[in-house]
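Just the one chain here, laid out as C-alpha cells, in the form predicted alone.
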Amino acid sequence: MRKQWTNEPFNIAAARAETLDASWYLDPQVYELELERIFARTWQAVARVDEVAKPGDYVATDAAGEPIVVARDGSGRLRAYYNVCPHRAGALARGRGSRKSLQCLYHGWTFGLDGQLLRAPGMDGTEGFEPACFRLHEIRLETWGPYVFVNLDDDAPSLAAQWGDEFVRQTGVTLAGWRLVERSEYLIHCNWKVYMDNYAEGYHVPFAHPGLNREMSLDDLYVDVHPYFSTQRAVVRPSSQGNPNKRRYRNPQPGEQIRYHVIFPNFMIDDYPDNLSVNILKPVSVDQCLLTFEWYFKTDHDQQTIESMVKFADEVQYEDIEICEYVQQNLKSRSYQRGRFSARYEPGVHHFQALVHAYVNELPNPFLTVEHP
C-alpha cells in the first residue's frame, strides 16, 4: 500500500501532539526535501579533524547528498569545496590522501588547495576565458572538538551560535582529553528518521535492551530539552541491584549519569561515566541510512575495559538495529498512519519530530519562539 505524504500541523505540546505521519517515512518526495532543508541547511560533521592534520591531506566525502572535499591548505587552513570540477563537473578526488593540489580526474584541470585554477589544459583558443572565474566553489566550514563539519547555506548560523556554545554549557561534553580508540560503520535498512526517533527515548530500553536495562532504571530517566538538542539522564543503578555478576557499571559512584545527547539533525553522543561515543548518521537512500560509531576513552582506561565497553554498546546498537528495521516495515501497513507520544518519556521523540516538521515546512524553531511544556 502506497502512502502519499501527509504533511499537517504539527503540536508543539508533547502531551497533545500526535507523532509524524507514516507517509514521511516512506515517501521519496519527503526525503528529497529532507535533503535540501534539513540536511544542506545544518552542520554535518563530515571528517575528523585529524584526517586533515597536515597541509596537502584532504578527504573526498559527501554532505546533503553533494560531493565534497575537505582540505588544509599550504599556509595550514582547513577548506571545503564542492568535489565538482567547474569546467564539466568531473571529480577531483576520491578517498583520502596527501596532495599539493587538486586535479581533476575528467580532463586534468588542476586546482591548488587554496581554490584557484592553476591548469586548464587545452583552453588555448578559447575565447573569453578567464582561469579566475573557475575557482572552486567554497563550502563554509568549522571545527567542534576533533570533528570537522560542513554547512551548505550560507546565511545559516555558525555551529557555535546555533548549538556549540549552548551545548557545552548545559552538558559539560567537549571531547577535550578523550581519545578515539575504536569505530564502527553500520548500514541500516530503514528511514534516517526512525533510527533518530528510536535513539531519542529511552522508553523501550526495559523491552529491547536487557543489558542496558540493568545499568539504568526507567523511573530514573528524564529528557531536557533544548533549542537544537536534547539529552536524556538516568542515574546509574546502585550496585545493590541486580547480578553484580552481569552488571557493566558494579560499583558506580553514586550520582554517577548515563546520558544520551542527540544534536539535530544526526549528530548524537552516548555519554557513559567511562567512556563517550560519538554517533553520526547519514541518509542514504528513503529507506537506507549509514551510521558511523566512534568510542572515546580517557587515557587511564586498560584494553580490558575499552573491549568490554565496546562490545556493551555493539550489543545494544544491534538490538536497536533490528528495532528500526521492524518499525521501517510496518509502517507501510495500512494498519498504522500515525501515533502519540509519551509525555513522560518521550519529549526528545517529539522534539525531534517537531524540528524535522519545521524544517521540511521552512518554518522557524518553535522551541526558540514558544514556550514549551
Given for the second form:
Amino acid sequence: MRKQWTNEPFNIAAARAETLDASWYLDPQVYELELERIFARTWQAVARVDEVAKPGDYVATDAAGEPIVVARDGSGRLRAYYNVCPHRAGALARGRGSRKSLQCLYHGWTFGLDGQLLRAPGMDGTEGFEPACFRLHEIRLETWGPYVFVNLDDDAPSLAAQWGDEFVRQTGVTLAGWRLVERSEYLIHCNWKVYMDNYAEGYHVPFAHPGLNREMSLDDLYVDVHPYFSTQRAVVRPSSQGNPNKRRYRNPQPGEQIRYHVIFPNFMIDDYPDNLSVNILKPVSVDQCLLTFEWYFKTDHDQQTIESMVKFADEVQYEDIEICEYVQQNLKSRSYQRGRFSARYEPGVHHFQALVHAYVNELPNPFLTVEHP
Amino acid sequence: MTDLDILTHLGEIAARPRPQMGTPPLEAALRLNNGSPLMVFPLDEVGDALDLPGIVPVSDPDFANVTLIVHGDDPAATTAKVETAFEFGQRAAIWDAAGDLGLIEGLLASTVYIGNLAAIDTDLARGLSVVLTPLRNGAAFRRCIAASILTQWVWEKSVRAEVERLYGTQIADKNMPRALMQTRARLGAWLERLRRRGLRCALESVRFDSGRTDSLRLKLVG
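What's the form predicted in complex with its partner chain like, now that we've got the form predicted alone?
Below, the chain from earlier opens the complete complex, with every other chain and molecule after it.
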C-alpha cells in the first residue's frame, strides 16, 4: 500500500508525542529531503584518520550521496574535496592510496593536494581560462577520535561546538587509547531511521536480546537527552541473577554501566565496561542502509576476551537486524500509521525523531530552544 | 547509419545448442564460441596450468585476447599489475587459487574498476571460460563477476565461518531464516562496495540447498 507523506507538527514532549508517520520511512521524497537537509548539514564520519596518516595519503569516500576525497596534503593538513573535477565532472580519485597530486581519471587535469589546479592539458587556446579559478571545491573537515568527519554545510557550527565538547564533558568518552580490533559491515533492508529508532531504546531488550538482557535490567535503564545526542545507561546486573556461566560480565563492579550513545544523525557508540564499538549508519536508499561496526578494546585485552565480546555483539546485531527488517515491512501495512512513545524507556527515540522532523522541516533544534520537559 | 544487421550475429550465437548442465565450463564455453581458441598472455609464471582445451598461451600481450595475472600473496602487487594492464589497453583476468580476501580489499582500495576485469576466479579453467564465452559484456557478465567474488572470496573466507559458528555446517530449519538474513546482510554489504566499482547488481535471494553451508546459492539481479 502506497502511503502519502504526512508531515504533521511533532510534539516536543515524549509523553504527549506521537511517533513519526509511517510514510516518513517509505517515501523516496522524504529520503531525498533527509540526504539534503540532514546528511548534508551534519557532521558525517567518512574515513578513519589512520587511512590518511601520511602526507599524500588519500581515500575516496562519500557523504550525503556526494562523492568525496579526503587527502593529507604536503604540509600534513587533512583536507576534503568533492571528488568531482571542475572541468567536466570526472572522478579525481578511486579507492585509496598515496599520491603527490590528484589527477582526474577522465581528461587528466591534475590538482595539488592543496586543491590548486596544477595542469590542464590542451587548454592553451581556451579564451579567458584562468587556472586559479578552477581549484577543487573544498569541504569542511574535522577529526574526532580516530575518525575524519566532514560537513557539506559551510554555515554549520564546528563539530566541537555542535556536540564534540559537550559529549566528552557529559560522557567522558573520547575514543582515545582504544585499539581497533575488528570491523564488520551489514546491508540492512530497512529505512535508516528504523535502525536508529531501534538503537535509541532498550525497551526491546528483554524480548529481543536474551543474552544482553542477562547483563542489564530495564529497571535500571535511564535516558539522558542533550541537544545533539542521547545516552541510555543501565547498571550491569550482579552475577547472582541468572546462570553466571551464561554471563558476559560475571564480576561487575558496583555501579558498572552499559551505555549506548546516539549522536545525531547516524553515529552510535556502544559503551561496555571493557570495550567500545562504533556504529556508523549510511543510508543507501529509502529502504536500505549500510551499517559499519568497529570494535575497540584497551590494549591489555587477550584475544579470547576480544573474540567472545565480538561474538556477543555480533549476535545482538543480528537480532536487531531481524527486528528492523520486519518493522520496515510492517510499516507498509494499511493497519499502521503512527504510534506512541514509552515516556519511561523511549525518550531517545523521541529525541531522534524530533531532530529528524526539525531538520527536514528546517526548524531550529527543539532541544536547544525549548526547555525539555 | 549503415545497414549492418547485428541481429544476424546475435541470432547465430543464440541458435547454438546450449551445453548440458554439468558440462565443464571451458568445454561449454568453447562450444558456444564455435571452437575458437583463447590466446592468453600469462604475466606470471604458471607452469603447465594453461594446458587446457581451447587455451593457447602466447608470449606477447599484443597477440593475446587476455592478460592472465596470478595473485600471489601481495594484493598491492596484483592490483598494480591490473592497473598496468589496463593502462596498456589489455583485458586482464585474475587467478587466485587460494581465494585471498585481501585481494578483494586490495582491488577496492585501488583505482581498478572491477567491472572492467575480464574474469576473477579461484579456478583457472572456470575463469578463462568466462573470458572465452559471449558472456563478455553486459549485465550477465557483471552478475557473474560479482557472484564469483561473493561466493569464492567473501563467503568462503569470511561470512561462512560466522554462519557456521552460530548454526553449524548443517543449518537446522528453525535457524534458517536467521542464517539467511545474516548471510544476506554481510554479502549485501560487500556487494554495496562492489557496486560502486562497476558491478551494479543487487542480491535478490540467498539459499542453502539441503540446508548445508557448502551449498550456498545466490541470485543476483540488475
